[in-house]
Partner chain sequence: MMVSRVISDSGLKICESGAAIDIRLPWYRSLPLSTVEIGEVRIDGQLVSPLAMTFEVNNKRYALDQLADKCDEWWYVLDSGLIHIINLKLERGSQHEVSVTVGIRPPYIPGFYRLTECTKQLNAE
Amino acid sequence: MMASNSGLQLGVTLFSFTNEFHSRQYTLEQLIAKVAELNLGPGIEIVGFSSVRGFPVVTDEFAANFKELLAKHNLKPACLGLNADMYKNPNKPMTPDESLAYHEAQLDATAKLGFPVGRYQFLAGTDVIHRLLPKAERLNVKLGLEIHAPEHVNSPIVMQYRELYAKENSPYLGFIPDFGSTARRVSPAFISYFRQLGLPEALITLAEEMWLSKDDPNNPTAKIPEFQARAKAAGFRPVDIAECFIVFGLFSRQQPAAWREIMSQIVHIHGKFYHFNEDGSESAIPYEEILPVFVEGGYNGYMVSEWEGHFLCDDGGFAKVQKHQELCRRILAGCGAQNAVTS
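Kindly supply the structure of this chain on its own, in the form predicted in complex with its partner chain.
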């Protein structure tokens, strides 16, 4: 586990290298070696259902090799991404008992691979997380709810978890901010992508305008059906609407300072990014405003660089992550963070 005064440490999720992995250019071992070579650690996050064949079953051999690999490269297990696959059967969601068993198996895998934190998703539900807590405590694995766009620290679903956390008051219950929820615009990378696909300019404009319009804090997902309905009424093709609506699920515009409310419960961070301005700043997510909030708030833990651009292009992730970490180091140095030089 991380020392309690380590500050904000950098790292990377292997999700950033989806193109390299999916195209079979890099194996898991090669990705990890390259991360070490480029000094993109020390924190490592993986997605269980991506990096591990047969997940959530993890063989003794796989676990031993994986831990040895990280140790050899001086990398630290930071977080394992768990999934709430409630709709494995698309016509019949899992019962709470099935979901609990599904999460328990993934939590066992998290511990077996040596990860101190398991990222979980909203769909798990507070009852399942409540019932999972004793096992998390026994395994010494923290459960981190990812707060992903369009949700925010005060949205109704997050409040349900905050109420559970307040009642349980356990250090094994935490949050994982995803900075896509602290954006100030739709990433220009998506706008270019939509144009490249040949989507009608008026549809792109409608999406951007609606994204910028006033949000209903009590119903963060409201804009998705609203956009779909308006776009349909305007006569756009369903396939084009389906491409475009994703901006409402990847970006939302909570104020960076809002993270302060839950700062003491934050156990890990997804440093989401897509695209940079010429000066090296992220073109939609204001890291210059976000990171100081965490330094001033005394956050101790990892922020892993999470490039999701594989959705938009075939580029590799390594150069993007390097650029992201350069930006973050610069900002951290500027606000006097203790780890800015060493990480």
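Basically, rigid core = biggest C-alpha set you can superpose within 1.5 Å across the two forms. The structure presented is a predicted model; accordingly, all values stated were derived computationally and were not measured. Numbering follows the first chain given and starts at 1. What changes on going to the form predicted alone:
- After superposing the rigid core, the C-alpha of Pro134 moves by less than 2 Å between the two forms.
- With the core held fixed, the Cα of His148 is displaced between the two forms by less than 2 Å.
- Annotation for Ile224: C-alpha shift of 2 angstroms or more between the two forms, rigid core superposed.
Given the form predicted in complex with its partner chain above, I would also like to look at the protein as it appears in the form predicted alone.
A single chain, with no partners or molecules, comes next.
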């Protein structure tokens, strides 16, 4: 099943196969071949520093071989993940000029590998992105800021970039929604993980209840001090309390409809997922509500499947991505989306 040339098209980030790659079960070339074999494209996203030896330096030979490999398997470059790495030296953060040079080198690599979008991070800062924009325009590469939980479309830091974008009014500045920002509960994958660690059930329940509380639902990290205080007062160990902090940073409760505010500036999507219900739906992220927002909003571009469960277990990612794309195709077919139909 191939995607159409317009509308929301499916793909995958190789980040989903971190366990396979880090355990050396697959090389980069073998991962790409497996993606094609399982029909998980056509869009491909990679993270520069984890996928390309020597990145951001990309040799002519590597670039040519990479493009030939994608063409051979009828896959398309969708997005390249860039890093900010402001604290490579923990004792001395990069200066703005150093960060600009760091991003320029990665942008050159993005263009050389044929990716139309470079995903950047909040730590880049609006000044660096402002100065990077002319180069992005020359290279014909869009810069996409990933809006990742705990942030959302109206977070103060996101608003800084929205203001920059409004001022620049350039089609080369955009956003990359991550669906972890649009969750309805803490993923059961994390609850299972906490139980495997042997954390007290009452502590897990406290974390879940506080995440679900109506107090400041769009700012889950603001709940951490209260969670810490209540857990400490209840006598839980600091090391166990610290394990639970992650749920306040990886999931937030923005309503799916909020993505409409920035729809015209969305250049790529991270279809984050962790766990499925028995009926095949995602347990914490309401895809049946999210995907219609993008179809109805006229989004044209890739949504890559991003399984982040390798943080929690040693499972392989291929079967999970297959299940995720089956879910997405069912929902898209129900929306009448063209890319849900075999071409």
